[in-house]
Amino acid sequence: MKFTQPVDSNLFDDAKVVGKPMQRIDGPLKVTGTAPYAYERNDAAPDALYGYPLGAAIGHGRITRMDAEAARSAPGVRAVVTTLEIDPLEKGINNVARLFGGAEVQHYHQAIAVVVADTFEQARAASALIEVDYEEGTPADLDLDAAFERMQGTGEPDTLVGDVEAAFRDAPHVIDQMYHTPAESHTMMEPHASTVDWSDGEDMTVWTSNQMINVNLKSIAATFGIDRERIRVESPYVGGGFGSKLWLRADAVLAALGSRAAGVPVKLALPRPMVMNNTTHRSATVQRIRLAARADGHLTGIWHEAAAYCLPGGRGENPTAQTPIFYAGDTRRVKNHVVDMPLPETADMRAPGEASGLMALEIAMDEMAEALDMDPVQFRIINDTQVDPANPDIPFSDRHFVECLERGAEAFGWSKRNTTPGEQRDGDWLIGHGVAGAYRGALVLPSGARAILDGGKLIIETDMTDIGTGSYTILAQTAAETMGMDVADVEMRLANSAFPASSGSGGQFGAPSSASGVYAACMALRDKIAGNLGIEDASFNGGRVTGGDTDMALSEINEEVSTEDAIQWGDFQKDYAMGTFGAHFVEVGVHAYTGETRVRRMLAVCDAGRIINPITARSQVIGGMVMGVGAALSEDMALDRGRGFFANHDMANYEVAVHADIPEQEVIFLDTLDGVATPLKAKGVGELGLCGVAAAIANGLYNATGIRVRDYPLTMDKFIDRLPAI
């Protein structure tokens, strides 16, 4: 199906299933512990042995010697494969560092060996017996602040509109500040894990924890130089990914090598330190933001320059991603510098770019509102835009940012907030309120599915994944709505490379893309059924197909009917700017004596098109809000600059938000309709819940104390000496 023009009206406008709250189809399996995750595929590979990885102990350099004889002789060991025994493997899609092979070490904890043994403990113990000698590389400069100082003002801007220097020279109100965000880890509950059967060295089956099956399949084929037809990849349940599992990682590669060497299936999970140093993370950023405004509050100049790091050849983090398009303004200059550093790989983490960029931009917006003596909500409303500011001929397909702010302010009680920082108390706590805007692009990708009607049962097959987001449920709702059936009559089969390729899960594109793919497959099935029955204008409702003289229950169709189709996106979408929008409101308390900061209540208002399932969508948004609390108050990967690795590489020392940190959360969906975005008029929402949250907390801290902190996380050591006198 080619989506060639904006949709006006269709069957989803009178939906009976889509848009209605529905509990997760996969919920009972998960809460009873019977959903098979990648490391637990005893059903598929009951005789799998245990693999354990060894990571490099230097930041960069070369391995000069490895001695694995003691490991090979250890109890229970079946095989050992070291990186010096094979040539460097090819890199898969979007892999920056090689995942295995050869003597070069590009980053700390790069995989350099795998041990296969009868038990996990035997494999782990034997890995410690491998002797490794290194030749360390030249000490690396890992100072991002110094790199930004060297690079600031250099290079062609990524976006340049108007005479920015003149705007700042002539404006009556200007702010100019530096902001810092730290490196962050995805820290998903399920580590990167795979069970692989490549025991014959020919055909390979991979049960893995991955977000994009087709990409993973292609990457495995490229990495090992084998035909895709010889590989099957399955990932029906994923215990969180947040972007870290988009691409092929070392767990699958090591398990495959171990399986081939031992001649048996092998299961391997990366230990938590390797999850945080071997896989991917969000780069730290340094950001300079300058804003210029007229006395009436309209922005006349926006200057956003930033730096983030990555391995050579990587993309890093782009914290300026939202700045060219989010707010109106007569002129703007935007530039992101990518700094090469030999650190563990930087790659996609939930809302890559906007998450860290809005942590700074939305503080700057509050600072300018204060300089203007203007309400922060009203200041954002004044600077709304319905067109791409850099290309005014490009309108937004659908944008209700102002309504998000207004609805949120009313629901939150914004008018009753403390307007003088540091003036509101609740016992020993200073109380503050903060707001921040939220923006995330609305990307969609081609996505396919197969629809099968068999004896009244509708079977949907697609390699789309469910990473805890509700894919099973919303795709079943989409299929049931399209075919006029009950959700109970739909069987979802996901995340198998034998199924049609989908968009996969990531970038907030998973739900709108894959739901559109299922819609395309079901519409093709409708056409085929109608054609088989000789109906020209068929209607599908209540589990029946009607048209002309025909009125038949779908369960009465004796022969299996199957179709396959994919959604393809037309060029017309290039004539629009497509995004999702939101507003976050928080109340924080800062202890007047200790500086301890607690979030007391949170509200998110989201504009993301039609909400396919309010239950699963709300779950995504509140999950993003929780990540925002961690990003604001505690998360910080502590870089050892001498060794080039992150020292707090476990869940005891890398501090994420826990139950006690999360207060009352409320989510309001505007449930708007965007006919440009998808046939369902739906857009993604999973990353919007994170965007802007940390800045709202920072702004709330300022409102509570009168202290502006521009360096995340907002730990008490950064402001306790400036707390108001008691």
The other form holds:
Amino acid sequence: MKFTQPVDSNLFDDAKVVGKPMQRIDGPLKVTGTAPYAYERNDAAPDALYGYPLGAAIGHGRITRMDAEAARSAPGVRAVVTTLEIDPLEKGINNVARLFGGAEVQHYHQAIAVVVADTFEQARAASALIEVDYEEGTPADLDLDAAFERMQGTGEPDTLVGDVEAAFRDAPHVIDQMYHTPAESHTMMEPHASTVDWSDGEDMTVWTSNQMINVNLKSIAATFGIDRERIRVESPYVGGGFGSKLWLRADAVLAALGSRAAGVPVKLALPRPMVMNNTTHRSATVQRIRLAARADGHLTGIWHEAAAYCLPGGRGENPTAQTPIFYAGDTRRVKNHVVDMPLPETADMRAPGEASGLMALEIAMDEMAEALDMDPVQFRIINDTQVDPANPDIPFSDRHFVECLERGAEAFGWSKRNTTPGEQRDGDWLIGHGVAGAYRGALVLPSGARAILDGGKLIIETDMTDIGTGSYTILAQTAAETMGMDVADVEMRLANSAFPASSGSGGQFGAPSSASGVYAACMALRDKIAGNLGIEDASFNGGRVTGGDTDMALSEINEEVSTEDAIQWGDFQKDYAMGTFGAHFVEVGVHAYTGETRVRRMLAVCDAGRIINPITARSQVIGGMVMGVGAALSEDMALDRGRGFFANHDMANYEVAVHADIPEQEVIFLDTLDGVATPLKAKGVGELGLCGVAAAIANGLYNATGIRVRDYPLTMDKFIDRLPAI
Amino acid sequence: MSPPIDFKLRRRTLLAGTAAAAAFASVPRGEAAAQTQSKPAGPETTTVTLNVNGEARKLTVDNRTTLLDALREHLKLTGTKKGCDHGQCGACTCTVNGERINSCLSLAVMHDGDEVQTIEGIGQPESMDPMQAAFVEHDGFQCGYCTPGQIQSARKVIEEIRAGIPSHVTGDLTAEIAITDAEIRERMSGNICRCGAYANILAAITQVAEESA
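Can you switch from the form predicted on its own and show the form predicted together with the partner chain instead?
Whole complex next, starting from this chain.
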């Protein structure tokens, strides 16, 4: 099915299942521990042996010698493969660092050996017996601030509209500040893990934890130089991803090499202390933001220049992603610099770009509102735009940012807040309120599915993954709605490369894309059923197909009917800017004596088109808000600039938000519909919930204390000396 | 109080100077390793009986095997999850003799004769325990990987509060402890949920506490 024009009205406008709250159909499996994750495939590979990895112990350089004899002769060891024994493997899609092979060490904890043994304890102990000699690389300058200073003003702007210099010269109100966001780690609960059967070196089966099955399949094929037809990849349950499991990682590669070497299926999970430096993370950013405004609040200039790092050839992080499009403004200059650094790989983490960009931009907006002596909600409303500011002929497909701000302000009681910083107390706590805007693009990707009607049951097969996002449930709802059937009669089969390729999960494109793909497959199934029965204008309702003289239950169709289709996206979408919008409101308490900051209340208002399932969508949003609390207050990968690795590489030292950090949370979904975005008029929402949260907290901290902290996380050491006198 | 670090270092230095270390130097590395393996100082495995979910399970485990791996790898009870293997995340929470522990921080050999309950012993998909059902009802999870540990802790948190065991946020230590949001959040904070389902987990626990009051 090609989506060639904006959808006017369709069956989803009269929905019985889509848009209604529905508990997760995979819930009972998850709460009873019976959903099998990648390391637990006793159903499929009960005899898998244990793989254990070894990571490089230097930041970058070369390995000059490896001696694995002691490991090979250790008890229970079946095989050892060292990186010196094989040529560098081809890289998979979007891999920047090599995953295995060769003498070069590109980053700390890069995988350099795998041990296979009869037991986990034996494999782990043997890996420690491998001797490695290194030649360390030339010390690298890992100072991102210094890099920004060097690069500032260089290169062609990514976006340039009007005479920015003149706008800043002439504006009555200008702010110009530097902002810092730290490196962040996905820290999903399930470490990267794979069970691989490549026992005979021929066909390969990979039970893994991955967000995009088809990409993973292609990457494995490229890595090992084998035909895709000989590989099967399955990932029915994924213990969190947040971007860390988008691309092929070392767990699957090592398990495959170990399986081939030992001639048995092998399972391997990255030890938690290895995850941070072996895999990927969100780059730290340095951002300079300048805003110019007239006295009436109208922005006349937006100037955003930033820097992030990555390994050579990588994409780094683009914190200016939202700046060309989020707010109106007469002139604009936007530039992001990506600096090569020999550090662990930077890649996509939840809302790449916007998450760290809005951490800075939304503080800057707060600062300008204050300079204008204007309500920050009102200031944002004044600068709303319904078109792409750089290309005014391109309208937004559907944008209700102003409504998000207004609804949120009303629901939160914004008008009742104290507007003079540092003037509201609750016992020992200074109380503040903050707001921030949220924006995240609404990307969609081609997505396929197979729909099978068999004895009154509908089976949906697609390689789409459910990484906690609710795919099982929302795709079942979409299928049931399209076929006019009960959800209980739909069986979902996901995340298997034997099924049609989907969008996969990432970039908040998963739900809108894969649901559209399932819709396409089900519409094809409707056509086929109608054609088989010779019905024109068939309708599907209540588990029955009717039309002409026919009125029969789908369960009466004896023969299995199967169709496969995919959603393809027409060029007409390029005539629109597509995005999702929101507003975050928070109340924070800052301890007047210690500077301890606690979030006391949170509200998100989201404009993301039709919400397919309010339960799972709300969980996505509150989960994003929780991640935003961590980003604001505690998450910070500590870089050892001398040694070139992140020192706090476990879950004790990299501090994500816990139960005690999270207060009452409220989510309001605007009842919006975007017929340009998808046939369901739905857009993604999983990343929107994170975007802007940290800045709302920073703005609340300012309102509480009168101290502007522009360097995340907002830890007490950064402002305790400036707290108001007690 | 633990001995100072330099004390430990001296002990190791002393060991390195013994005849055994000298023997290491005189033979190739591989042979030295093989030699040490052939003469273990004591047994490297132990046979224990764990009473898991009411059933006696006799196991011979490597002395290094954690309770978590005994459950997951020996008994194939994979509902108890390994998130960090270092007692940092809480995904491996199960109960031993009625108390919740991080099973990754405990060796199986320490639990001969102990009563262990895993998530599999609490309920099955078609016969869920009230806490499991409440988690489904309130969407107290997303990816599901921390969930068995959250449920184990959740059940015990209610019991611990009712047993009068104080927490960091308990005010009056002599009064009966009320089951408040703050008490639940504090006591659940050893169980990390990166998907961020905390508010929904709190709702699930609160409902179960109220229904069982």
